[in-house]
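Just the one chain here, laid out as C-alpha cells, in the form predicted on its own.
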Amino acid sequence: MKTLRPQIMAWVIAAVLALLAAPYLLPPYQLRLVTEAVIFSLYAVSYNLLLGYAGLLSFGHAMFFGVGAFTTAVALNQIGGLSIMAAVGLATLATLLVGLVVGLLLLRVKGTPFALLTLAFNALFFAIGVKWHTVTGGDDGLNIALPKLNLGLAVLDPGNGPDIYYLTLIILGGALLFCWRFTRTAMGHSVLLLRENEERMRFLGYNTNITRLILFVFTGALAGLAGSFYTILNSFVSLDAVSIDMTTKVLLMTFLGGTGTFLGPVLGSFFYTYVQDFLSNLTDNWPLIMGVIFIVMVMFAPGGLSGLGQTLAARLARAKTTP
C-alpha cells in the first residue's frame, strides 16, 4: 500500500490543478456541474464519516443538508444587510444544535433501530418544511437575492460563475481537508475503533455514546455546510433539499465512490452528478438506469470507485515490478 502513495498523491495534486483552472478550461454550464459536485463532495464526506467510518447507517442525512439550506435562505430574505458568509455561518450553527438535540435523542439506539428513527426524523423535518409554509416557501420554496460579498481586495458576484465557483472551493476544501485531517487524529481513530469493537473501547475507558454523539454532530454541521452552498449556487432552495431523495443521492454517491477510502465519496459526487446529468439529457428514465449502476457496483465491485482504483494501480505496480 506505501508503494501506491505516491501515484495517489499525484494524482491529488493534478485533481487540485485542474479544479483550480477549472473557470478557465469549462463554459459556464460545466464549470456550474463542477461546482455542484464539489458541494456535493462534502456532502457524501460527512456521510462516509458516519456511516463508513462509525458504521452507523442513516437514512436521515437530508434533515441536515436541509437545514442548512433553508437558513442560509431565511436569514438572507429576513435579516436586511446579512453577508453570505455571516449567512453561511448562521446555517452552520443551526446545523450543528440540531444534530446535537436530534443526536441526544437517537444515539441511545444503535443498528436498524437507529436507521429507521433517523429516516422518522428526516420525514418530521420535511412535513415542517411542507407546513410551515409562511417561512420555508412550502411545496413553492424559496428565491433569494445574493448580496456580493465583499472581500477588501475584491468583491465577489455570486451570481458570476467563476466568483461562486472558487467561493465553495475555497470554503468547502478547506473543510474536506479539515475533514482528512479528523480521521488522522485520536478522536478520528477512536471512530474506527467504535465501528470495530465497541465493548473493547469502553474496557479501555472510552465513552463510546460521546464519541459517537461527536461525530454525529460534526458530520451533520459538515452536511449543513454543504447545504448552505447548495442554496448559494442556485439562489434558490425547495423541499427537494430534505427529502428523502436528497438522503438517496448521498448513499448512492457514497456507495459508487466507495466507502472504504477518504476520497471514495468525493469519486462518487462527481461521478453521480456527471451521469445523473447525461442520462437526464437522454432519457426521464435516468432514474432506473442510475439503480442499475448501483445494483452492479455493488454486485461487482462493492469497494466503489475507489476500490476498482486502487486494485488496477495495484496491478499496474505489479507488472511494472515483474520481470
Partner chain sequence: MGILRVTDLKKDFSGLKVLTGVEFEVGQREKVAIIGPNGAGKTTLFNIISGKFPPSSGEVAFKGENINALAPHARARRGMSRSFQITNLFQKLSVLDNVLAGVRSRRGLRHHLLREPLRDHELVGEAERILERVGLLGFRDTLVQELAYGQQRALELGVTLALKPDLILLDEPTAGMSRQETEEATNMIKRVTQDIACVIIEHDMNVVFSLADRIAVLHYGVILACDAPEAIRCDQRVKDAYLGEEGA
The other form holds:
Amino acid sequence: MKTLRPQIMAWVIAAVLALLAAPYLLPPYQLRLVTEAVIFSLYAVSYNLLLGYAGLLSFGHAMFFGVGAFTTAVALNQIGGLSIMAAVGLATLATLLVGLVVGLLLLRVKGTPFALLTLAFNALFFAIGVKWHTVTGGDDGLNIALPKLNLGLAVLDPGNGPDIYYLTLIILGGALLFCWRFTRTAMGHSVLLLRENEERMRFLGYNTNITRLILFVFTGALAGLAGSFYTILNSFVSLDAVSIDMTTKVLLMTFLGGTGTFLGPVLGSFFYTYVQDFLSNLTDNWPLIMGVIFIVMVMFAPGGLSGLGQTLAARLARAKTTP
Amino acid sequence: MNDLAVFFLHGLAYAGLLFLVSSGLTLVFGMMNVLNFAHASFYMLGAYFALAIAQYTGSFWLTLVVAPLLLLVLGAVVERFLLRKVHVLGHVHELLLTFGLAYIIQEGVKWIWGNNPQAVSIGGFLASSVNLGGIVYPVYRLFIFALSAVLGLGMALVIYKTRIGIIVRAAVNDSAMVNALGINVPYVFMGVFAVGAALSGLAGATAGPLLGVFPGMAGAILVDAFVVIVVGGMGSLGGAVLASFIIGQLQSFGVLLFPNFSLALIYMLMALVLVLKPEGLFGEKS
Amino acid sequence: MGILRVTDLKKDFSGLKVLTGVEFEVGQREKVAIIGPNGAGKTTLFNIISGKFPPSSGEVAFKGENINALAPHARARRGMSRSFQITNLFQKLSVLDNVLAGVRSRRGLRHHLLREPLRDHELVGEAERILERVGLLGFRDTLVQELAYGQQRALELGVTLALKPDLILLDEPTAGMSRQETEEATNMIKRVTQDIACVIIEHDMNVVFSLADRIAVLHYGVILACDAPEAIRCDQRVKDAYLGEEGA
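Could you drop in the structure for the form predicted in complex with the partner chain? We only have the form predicted on its own so far.
What follows is the whole complex; the chain from before opens it.
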C-alpha cells in the first residue's frame, strides 16, 4: 500500500503493453479468459478495499455483482434501443442504491455481526432472484441480444472477442486506475484509519459511520460495474452471479492474491481464472481443490501469493548480500 | 382452527431443529468469539452420515447415535488442528477458515453424494400419525420437537447445575480469567466446539427424513440460524430458545399467509431487531 | 465565561456509583489538573466529557452549549480534543499520516474523494510544523509501531494538537516515563499548550504543580476542593484525604 517502486512500475508498464497486444498474440479462447480475469480483477480489487484496506470482512459482495449483472441484462432486454453503455450506467446506479440501503441498515454493526449480516443479505438477494423468476429467468437464466456500440469513430461488436476485450480493458482498466487513485485521496487515507483504530478516529472528529457507508457504497458500485461486464461478456446471466458461490469466488481471488497490496487481488484473479480453467479440464471437482488451496493458504500463507513473493524476494536479497 | 394448530406444530418441529443448530453456534461464539460458518455444514454432514448409515445398516435409531458421535470427533479435530492454529493470525483469518471449511464440505458432499436430493426413510411408529384431539398429526415431527426439548433441558441442567457448566459460563464471560484460575481453557473450548458440532449433526440426522438430504441444506439453515443468534443475542442460550421459537413459527405461518414471501418476514424481523435493539433480545450491550 | 462547565455530574455503572455530583469549571486558556487516588473516577470523568459514554445525570457544557447528547466526533469538531492514557494511535501508519489524520479532520477533508493529502503542501506543511513542535520531524516517515515509548507519547500529544483545539483533555501524559523524560514532556506540554485550555489527569505531583493554574481534587466521586496549587497544598481536607498519604 506504499508508493509503487520503480521496479514494480516497470512490471506494470510491461503488463499493460502485453494486455494491449493480447488480441494479436492470443487465440480466441485464451483472449476470453483474459477478458474474464480483467473483469474479476475489478471485482477483487473493490473487495480488497473493504477487506485489506478497511479491515471489513464482508460475505455479501456478490449481491452487488449480481445486481449489476441482472440490471444490465434486464435493462437491455426490456428497454428497446438502449445502448450498452447506458445499461452499464443503469446497472452501476442500481448497485449504488442497493449499497446505500443495505449500508444504512448495517451502519451500526461491525466485526463478526457485519460478516454474518452481509452473508444474510447476500442470501436474501439470491432468494429474490429465485422468487422473481419472471424477471430474472430463475434457474434458466437470461439470454440477451447485445446491440452494437457506436462510438462515432468505430462501431464495436460486443459479440466479437477483441472488441469486447478492448472495451472491458479500457473501462475496467480505467476503474482500476480510479481505485488506485482512491487509495491516495483523503477518503482513501481515512479508510486506512478505519482499519487501524476506529475509536481514535471518532475522537479526531470523524463520523466513522459515514466513512464506512461511503466505502460500502463505493466498493459496491465497482462490483456492480464488474458484474455488468460479466453479463456483457457472456451475453447471458444466471443466478450464479448473485449466489454465495460468487462471493466465495471473490474471497478466494482476493485472498489468494494477497490482501496486503493493491495489485495482489489482480494477481489473484488471473491466478484463479487460469487455475480454474486448468483444473476444470481435469476434474469436475475443481472447487474442492480450490477450497483446499484456500484453507492451506489461510493457515500457512496469510499474505497470499504477493506476500509469498515478498518473503521470497527478501530471502533472495539476503542470500545475495551474505555469501 | 385445526389448520392453525397444525401450522403451529410444524413451526415447533422446525424451531427444535433450529435450536439444536443455533445453540452450539451461539455458545461457541460467546466463548471463542468465533462465528463458525461451517456450523451448518456439520448439520449437513450429520444428515449425509445418517443417510449412509441408514442405507448400510437399515437402522434409523442407530443413525441418531453414530452420526452425532462422528461429528463430535470431527468437531474436536477441526478445533484442535485448524481453528486453534489460525487463532494467532487474528479474527478475520478465523472467519475465513470456517468459511473455507464450509465451502470444502459443500463441495466434498457434492463430490461423494452428487447434487440430487436424497430421501431417508423411517419405519415403524415414527412414520405413523397420531390423533391429537381431532388433528391427525405425523409422529415424526412431534418426535423432533420432543428430542430437541429434552436436549435443551439437558443442556440447561448441565450449564446451570454442574461444575462444567459453571466453567463454560465463566469462559463465555471472561476466558482469560478462567485460564488464570488454572482451568485448561483450550480443552473447554474444544469440548464445547465438539459438542456443538455433535448437536448440529444430530439436528441434521433428524432433519434428513423430514426435509430431504441435499447439498443446499447447509446454506438453507445457516441463514436461519444466523437470524436466530442475531435476534436472540449473540452468545445467549435463552435468546436462542426464544428466537428459534419465533423464527420457527414465522417460517411456518409465513408459508400459510404469504406463500411467496415467507423469507421476507424473517428478514423484516431481523431488520427490526437491528434497528431497535442491535445487541439482540437477550444480548448484552457491547 | 468558562470554556467548559461540568454541573452535578453523576455516573453509576449498574449500581456502582463512580461519580456522585462532580462540579467544576475551566476558564479560557486555563489549565486545570484533576488529581485523586486510583478509582476516584478521573478516567470516567474524562470519558464522559469527551463523549465516550453519557452521564447518568448532570450536564457537560462546552462553550456555553450543553453537549450531553453529542457524539465524540461532534465534540471534536467543536474544538475539544483528547489524548489517551494508553497510547492510542494508528500503529501501522507513518508518523506523518497520524498527524495528517487530525489536520485533515480540522480542515474538513475527512472524506474528500479528489484531494490527495500527501501531495497537498499546505496540509503536509501544517502537519510538519506540528511534528516540529513535538520534536518528531525527524521521524516523519517512521511507522508508529517502530517508535520508542517516549516518542509515541509525544506523537499522542501531536495528534491531539492537530485539531487546533480550544480545549484539550490530557489523560496522564507522563505515565510510564522516566524522571528525565517526564521533565522534558512537561516542558513540551507547557510550550505547546500556551494558548489552549487544558484539563489534565496526572499522578505525578511535580508535573501537576508545574502545569496547573488550578487543581481539582476528585475523591470518591465528588470534587473535594478546587483551587490554586498553593491553596490546595495547604487545604486540610485534601491533606487528610489524599496528599497526606504521599507525605507532603
